[in-house]
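Next up is one chain by itself, shown in structure tokens, the form predicted on its own.
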Amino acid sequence: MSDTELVSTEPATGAFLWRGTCGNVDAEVARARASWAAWAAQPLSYRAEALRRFSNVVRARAEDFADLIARETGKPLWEARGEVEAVMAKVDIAISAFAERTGQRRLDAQMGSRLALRHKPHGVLAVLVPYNLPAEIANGHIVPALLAGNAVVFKPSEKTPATGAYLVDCYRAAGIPEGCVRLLIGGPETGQALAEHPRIDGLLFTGSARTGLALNRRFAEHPEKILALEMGGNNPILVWDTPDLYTAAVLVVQSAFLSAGQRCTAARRLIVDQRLADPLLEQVNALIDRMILDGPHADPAPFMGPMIDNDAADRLTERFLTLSGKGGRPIRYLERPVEGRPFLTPALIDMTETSERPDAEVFGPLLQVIRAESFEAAVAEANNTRYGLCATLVSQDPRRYDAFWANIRAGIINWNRPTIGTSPKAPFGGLGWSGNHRPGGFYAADHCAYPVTSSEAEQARASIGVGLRDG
């Protein structure tokens, strides 16, 4: 990456996929700036078609998105085909969100007059996304923000810029006024540059704590600005009385390696009843060991592909030494299977013994393993982290997920199956360093418009019946 260009390569094979040119942020904003009112005037209904026929154009170009994707990420084109489904299906979720959350309300008030509640706008919204799911991810922002009235700036992450760049393509092609949703390409300096613009109106982000807390500080100087945050987690995943181990075993490596571990749902750590834990593992390496690493196009397909480039690769290789150093027990460790390539094989390190477990999101195919005496200390230690995004149960015992749901810190709280696949019927957030209780999915409705609430009469009739001298 140039000062002036951004070029994106195929994690799997090194190859050249994408060039583009670096964008001005300043032009952007003042693009979106001068579009968003006309956009904003549009009724709800013509805004709404708009985005059902960026819908269908998704769908007449399905395959080569899909494709796209699987060769900027690396995964599996399965799961990419996935994530294109996902992109088509949000237009109809959040048209219903939209309604349900911020539909307009009608009530009979004093004196004939009636309240109004009705939402509005904020502006312009920038929209920050990471790599991982890139066009599901910020498509989740984009479309409830559009349809609410804003227009957008988008920055995808400069791993992923050709998915960024296709999307935004596909939401011309249905209609979307140009100056509604800007592209803006670079890097990391162009998010913040983005981020701190005065000229915006909110952020939509989705990433890393440590980049969400930045952001926090920053705008906690600008309340009259939305904030979004959808940050990562040190997911737990729990498995206490069940007797298939190896259903148990899959949920677990679902949850854990799905997408080579590059998710913010994805299980970190196996908190697991000490008398199961080594019928347990030796099920997860059974699974391990027939699990297909390979390229999103090879054939049998893949179940997960390289991470998303070598520095990723290098820095959980690291963080697996950190463990390790720290008095972690390797079970299984990671390999590289293919020479200069981000390829990482499943790794699995048992920190039970580690009396300082670091409470960090480890963004790979890395599992922790912690052995517990007794489900209230299993749940506690569930519970030892400063995140708070998903948490999983695998038990027979209906009882056991009543404590764990009442007792568990999380937004997303399953039993019995993977941290990951959550509906995007539902809301979608975290407490703690997960995000600042603005969740997305279902619930994104409710951060890209704000409510108005208005007392309304068609004749003005006052009269002051207290306090006045005769007159």
The other form holds:
Amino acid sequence: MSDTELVSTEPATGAFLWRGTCGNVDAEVARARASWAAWAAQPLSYRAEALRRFSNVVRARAEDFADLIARETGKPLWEARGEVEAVMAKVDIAISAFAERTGQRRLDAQMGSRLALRHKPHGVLAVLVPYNLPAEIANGHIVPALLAGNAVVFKPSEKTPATGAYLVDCYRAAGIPEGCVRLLIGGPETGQALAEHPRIDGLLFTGSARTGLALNRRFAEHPEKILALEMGGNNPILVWDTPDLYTAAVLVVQSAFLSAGQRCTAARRLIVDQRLADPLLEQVNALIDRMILDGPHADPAPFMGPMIDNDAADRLTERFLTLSGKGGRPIRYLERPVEGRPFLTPALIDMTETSERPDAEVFGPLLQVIRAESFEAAVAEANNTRYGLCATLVSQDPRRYDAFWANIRAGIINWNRPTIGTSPKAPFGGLGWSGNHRPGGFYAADHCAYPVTSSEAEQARASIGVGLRDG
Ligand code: NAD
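Can you swap the form predicted on its own for the form predicted in complex with ligand NAD?
Okay, now the whole complex, with that chain kicking things off.
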């Protein structure tokens, strides 16, 4: 990356993929500012129709789009196809969410007046997103924002700019006015300049807690601006009371290693009944032994691909060494099977005997194992984090799930399901350092528009009943 241009390469091969010019923040914000009022003045049905056309454009280009996402992220093609499906599905979901969560309604009628609740867009919203679901997460912010009548300045991750550019091209091809979705190519400094720009009305952010906390500090001086933060997690998966250790192992492997562990909802800690730990780990190990780690288009299809780049793979390797240095006992080492490329084999490290377990998100295929003596101790361990995005219990005992549900602190609590793979029809967000209580997904509608309450009468009729002298 230079100051003026960004180059994207394929993680799996190192091949050149895309080159683009870095954008000008002032210019992009100004374009969006000039456009949003006309867009907001259109009837909702007009904006909904434009977005439905966008969904059709994506459908027509679905295979090309999935191919690009797979190349740019390194994720398997089957997974990239799922991401494109989610992009298409978002439009109808956002339309339902707008009607259900925001929209407009008559509340009351009294003495010839009516009380109405309606929602207005904020104006110009900045959108900053990570690299791991570069189309789905960006679109998950942009579609509800546009539907509500905002204009958007969207900065894709510097690691996946080609996917960001392709997504914006799809909005354009659907006839959404150019000024309403501005593409801003650039790195973290560009993101910072956009976030600090005086002429944005808010920021929709998905990314790391480190960046999110910095943004939160800056926005503390701007209560007039909306800030929605979706950040990471240090997510636990608990295994208790289950005779079917093979299925438990499948759930653990899916939770920890799909997308090479590069999911905000990925399980980072396996907390397991100490009596089940060894046989469960045997099953997990057996599954990892069979796992195909390969490039996105490989045949047979891989379970997972590489990490996004060598820096990310190096950082994860350092993290593994740090955990070992703190007393973690390696069960399975991280290996780099392809010279010079960021492929990493899944790793397991037993942290049971370590008193100092770092509470940090480990963003890659590395799972920490903690053996617990009692269910209460396991839940306490699961809650031993500043984050609170998601948590899974694997257990055949419904009373355990009741206790888990009541005591665990997380925005997504699952039972006998992987930690990853939440429904777009539900809100999506977490507690603590995982967000700022502005969940996305179905509830994204809430932060894309603000409520306006109006007491209205077509004719002015008023009388003061008490407190006046006869006159
Ligand atoms: P990141 O925080 O490094 O970057 C996210 C975006 O912010 C990028 O566009 C980046 O250019 C920009 N950015 C970086 N520093 C900035 C700054 N100081 N000011 C303004 N913008 C800045 O995150 P990442 O490494 O790309 O993505 C991985 C992270 O995203 C993980 O922590 C993961 O858990 C999180 N994530 C969260 C969710 C969720 O919905 N909660 C979903 C996916 C990923």
